[in-house]
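So this first bit is one chain, no partners, the form predicted alone, shown in structure tokens.
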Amino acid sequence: MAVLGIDIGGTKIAAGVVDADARVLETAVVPTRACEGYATSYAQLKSVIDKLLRDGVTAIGICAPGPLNPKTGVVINPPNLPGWVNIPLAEQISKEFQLPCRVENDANAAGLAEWRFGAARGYSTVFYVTVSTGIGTGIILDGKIHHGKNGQAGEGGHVTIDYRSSSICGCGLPGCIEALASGPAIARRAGMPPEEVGRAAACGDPRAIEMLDETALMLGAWLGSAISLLDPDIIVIGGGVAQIGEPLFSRLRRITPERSINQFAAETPIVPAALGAQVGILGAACTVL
């Protein structure tokens, strides 16, 4: 058994043929060409499916940026996919290629992949976080994505931690954790990319250490609240900012329990994601495996 896993991003569409053991048998990548509008980027999606479709592929899983409704397979209006407004993507792809198709939020799909194949394997309740250009989250409960009543659950990046903040998130709200601790937010404060902040802090640079401490405090306060709310078995963190590595994770493990009412918070593992650059392909595949 094999399925197609497709990860639609603002700049590229990555796809792969994935078997039930999480082996990616073949891959293809095409530019999204999102700025050219829906018709062009949708044609790019179809082209990558055509490249990989083979006998034995039984379904197509797609992960895409939100907002979208995974229950209906409708892409609602993602900011980095211009023109994708109320697109019944799962239905369209299923009809065109005569295969079952499921569409899922990209962070949810990545969390499911980490639960099934990666750092959260063997755990029941998982809080998955990706910290890069934005901050996305996925909540996995007993091996299932928690979608909520309208399919909109898990938008943890838009939880406000400072409602008086002058930092306005892309969603329009002040003080979202995404506006304060995402990669671009770190770069604005530090004057350097997040990975350079980590390296400079490791070398003792006072400004970089200050920036890392500040970022860890904000993320730790937010994660502490997540533990108070969800009491997860494990927190898995991926994305570009996670590449800072132990200088960030050691701070988060210290700060997060201090910011939670949960008396067992210090026992909640906070670990790096394990699946790397293929997490989107694997996550999309997981939705239909």
Contents of the next structure:
2 protein chains.
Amino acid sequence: MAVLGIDIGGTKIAAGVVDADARVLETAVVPTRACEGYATSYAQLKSVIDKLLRDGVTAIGICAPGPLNPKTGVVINPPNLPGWVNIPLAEQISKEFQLPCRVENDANAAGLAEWRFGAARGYSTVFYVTVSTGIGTGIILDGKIHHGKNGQAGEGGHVTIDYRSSSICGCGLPGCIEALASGPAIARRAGMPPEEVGRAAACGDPRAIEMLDETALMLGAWLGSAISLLDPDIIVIGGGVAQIGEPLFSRLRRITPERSINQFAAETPIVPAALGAQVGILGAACTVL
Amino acid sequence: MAVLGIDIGGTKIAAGVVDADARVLETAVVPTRACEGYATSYAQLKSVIDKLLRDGVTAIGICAPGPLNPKTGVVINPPNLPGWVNIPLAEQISKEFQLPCRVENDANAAGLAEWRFGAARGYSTVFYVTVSTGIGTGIILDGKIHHGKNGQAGEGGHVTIDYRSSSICGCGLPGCIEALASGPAIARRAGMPPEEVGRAAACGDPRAIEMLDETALMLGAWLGSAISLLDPDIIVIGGGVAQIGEPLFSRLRRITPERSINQFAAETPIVPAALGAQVGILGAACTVL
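To test you: the structure above is the form predicted alone. What is the structure of the form predicted together with another copy of the chain?
The next block holds the full complex; its first chain is the one shown before.
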């Protein structure tokens, strides 16, 4: 028994045949021709599915950038997929390939995969965070994604930590953590890529150390607030910025509990994501496994 | 069938006999002699229970200010109840009166009561807020309080909306919404009690209008973030500051969706709590009903 897991991103569509033990048996990747609009990128999606479909595949799971409604499988209008406006994607794919299909927000799906196969295995309340071009989050409660009323829950990247900030987020709001501490925000302040900031800080570069301290203070205030509100069993951090590794994680582990009212916050593990580059494929697969 | 619901506060202990239809059949209230320490206030609690206990009472529910652990029934060290340090309250009361007993955080209990009997009846994801001397919150998911790992979830009053703020909260953290928009914070900025701010604003007082706008901006940024993260079906607001009424609620209903990435935020009802002064007794009762 296996399923297809498909990760539709703004730059590539990555798909895989995944079995119940999280083994990725075969993959296919195509660069998304997103700017050519819906018809082109939807045709790309179908051809990737055609390529991987085989006997024994029982369902198709898809993750994509939000906003989308995982309850109905409708893609609403993701900025990274121009022309995908109110597309009933789960229904269309299900009809086309005569298989059950689910569509999930990419950060939610990644969080679910980390809970099922990765760093958050065995934990009850999981706060999953991905820090890369944007900041995404997923709340996993007892192995289920918390979707909320409209399926839009988990947009923690657009929680404000500075409601009067002059830094305006891509979403239009001031002071979202994404506007302040995502990869591009770090690169802009530091004048170098985030991974480079980590290396330079480890070598004692004072400017890089200052940048890292500032980023960790913002992320720590935000994670501390998340602990105050949700009291998670574990916080898992993935995405490109997590590649900074220990220079970032050691700071977050120190600052986050200082920024939470929760007296047990220091005991909340803050760990790197475990699933690496295939988290999207695995996450999409998890929605139907 | 009935239960006792007991609301232990810093100023009074309010208790009632509550039936399954949320009818409060009899009540007892004593001013808490909190400053005399644990032995005195615990004795007060027991005498209130003695007074109300009767045939047909099947359980005792207690709510108290945090921090406490509702999973174990241990009161940890609430600032408003000096001397109550690591008290296994549920166990003690249960032994003493030979009845099942639960202990719950007061804002969580109030949220549960609003879900079961009040403004949030029939809703799946409920974000309950009380704005008074402090700001408390409770997250109710499908009729259950979200407790988190250590039973400390729901401390939304200590989520930061201004991580570099010079306003330091009672909890010691900068920029908590409680430090900025609780009753005392409003009174301090306005030079008048919060209820008075609402009346003065309704009469066109420019200073009061400015205060109300500023408070609504802060609460709106905070609630907008909560919608981004949790996508609740409804937000219920109780506590003394909610008594400002329409001048506050109309502003919150306008500003909150402007401060959320959730495209459906404007459809999330923001409503006053329905249960009034007995919410504590009813909330405590709900934990064992």
